[in-house]
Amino acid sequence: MQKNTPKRLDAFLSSLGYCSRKEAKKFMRLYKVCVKGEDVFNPALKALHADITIDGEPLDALSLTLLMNKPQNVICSHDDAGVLIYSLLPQRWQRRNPKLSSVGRLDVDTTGAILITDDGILNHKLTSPKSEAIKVYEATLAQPLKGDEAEIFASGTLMLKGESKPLLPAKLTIITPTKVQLEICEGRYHQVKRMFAAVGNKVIQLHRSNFAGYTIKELAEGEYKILDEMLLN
């Protein structure tokens, strides 16, 4: 989408999750749609992004990433059944077009860092097996560390069950002897817990701390906050 190119009012409203098209015409009588500043109530009007507020405030950006801390029991998915993480966001944004997808998948019982994006272009970009992001974990788990696990891991030649392909190096640290933190370059399917479960122990307790280089230290369960896009790129 071109951020310089005037639209429709009634298109912007409903890409960006206001209303529907056909809902817009009753939008702009019930809020204080402007251009430049002007009262407008014909949908049909042509204008830049940049020129429209509603209510005095600017629309919504074109394109919204996010980075939330994703609480236990809420699902990264689309379609599955149970709270899903777009039911934490304003209702607006869980009707953009095209819609917030999450950048990979956290599993229902982890915790942390989780980017969402309408944006086709990075999520392909930070999901691709190519891009190497750095993602970091803290592991409870259900045994003492043996001792060679950091080794191991560091090794790049684990082999995870049912694959042919052995892992890149991972960088384990160790913070008590049934706690760790785990950075990898890799996004395999439940990749940590298999990764323990290659060297006899288990997962019982999993949350990621950053990912991409971003970290949610400063963020609650459940909450967000909109990621700059000129530090996206």
Given for the second form:
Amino acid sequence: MQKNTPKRLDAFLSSLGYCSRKEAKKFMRLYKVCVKGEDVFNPALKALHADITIDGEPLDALSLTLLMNKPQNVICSHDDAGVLIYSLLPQRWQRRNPKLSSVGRLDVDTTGAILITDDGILNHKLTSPKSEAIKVYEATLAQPLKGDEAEIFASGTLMLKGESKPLLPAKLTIITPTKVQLEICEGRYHQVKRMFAAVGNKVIQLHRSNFAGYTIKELAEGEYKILDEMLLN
Ligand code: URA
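Any chance you could show the form predicted in complex with uracil (URA) after that form predicted on its own?
Starting with the chain above, the whole complex follows.
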């Protein structure tokens, strides 16, 4: 939605998840909706987003991008059965249209940094194969490293099972024989687990500490923060 275009109040209220378009009249009786400080009751009235308040609070932002520290056993997809990452967000945000979607996905058992946005262009930009957004993972392995993994991952020649294009070079940092940090710039399906499978190992725990420069250091599991629109573009 354009920032500087006046829109009907019911259009703002419904697209930002406050209520449905049909419920706007009732909503405006229950809550104090103002345009430039004046009480308004007509859902068809047109106004600028910046001029509208609800119970004295500005409207939610027209576009939202969040960074979440995804807990285990929570799903990034909109469609799968189970607890979805979106259920950790305020109900109003869950009703936004366009809806909030994760930027790529983390497996159900992977924890850590995931971006969630309603900005389709940004989402595409960060997930497109050309993006090369850096992702940093901390992995715990079932078997001790053999010793040649860092070289194989850095080579740019490793081929994943069922694929025809080799992986771009990735940087492996060894922390202990079964704990590593892996930096990759692609986002292929189950990429980290498949990379270790390709060298005869198995990932038993996986955490993403950094996505495209965003770290979840200060966020507890399940917590999220709104990212500044200005820094994203
Ligand atoms: N690679 C994986 O194997 N799983 C994830 O969740 C993310 C990257």
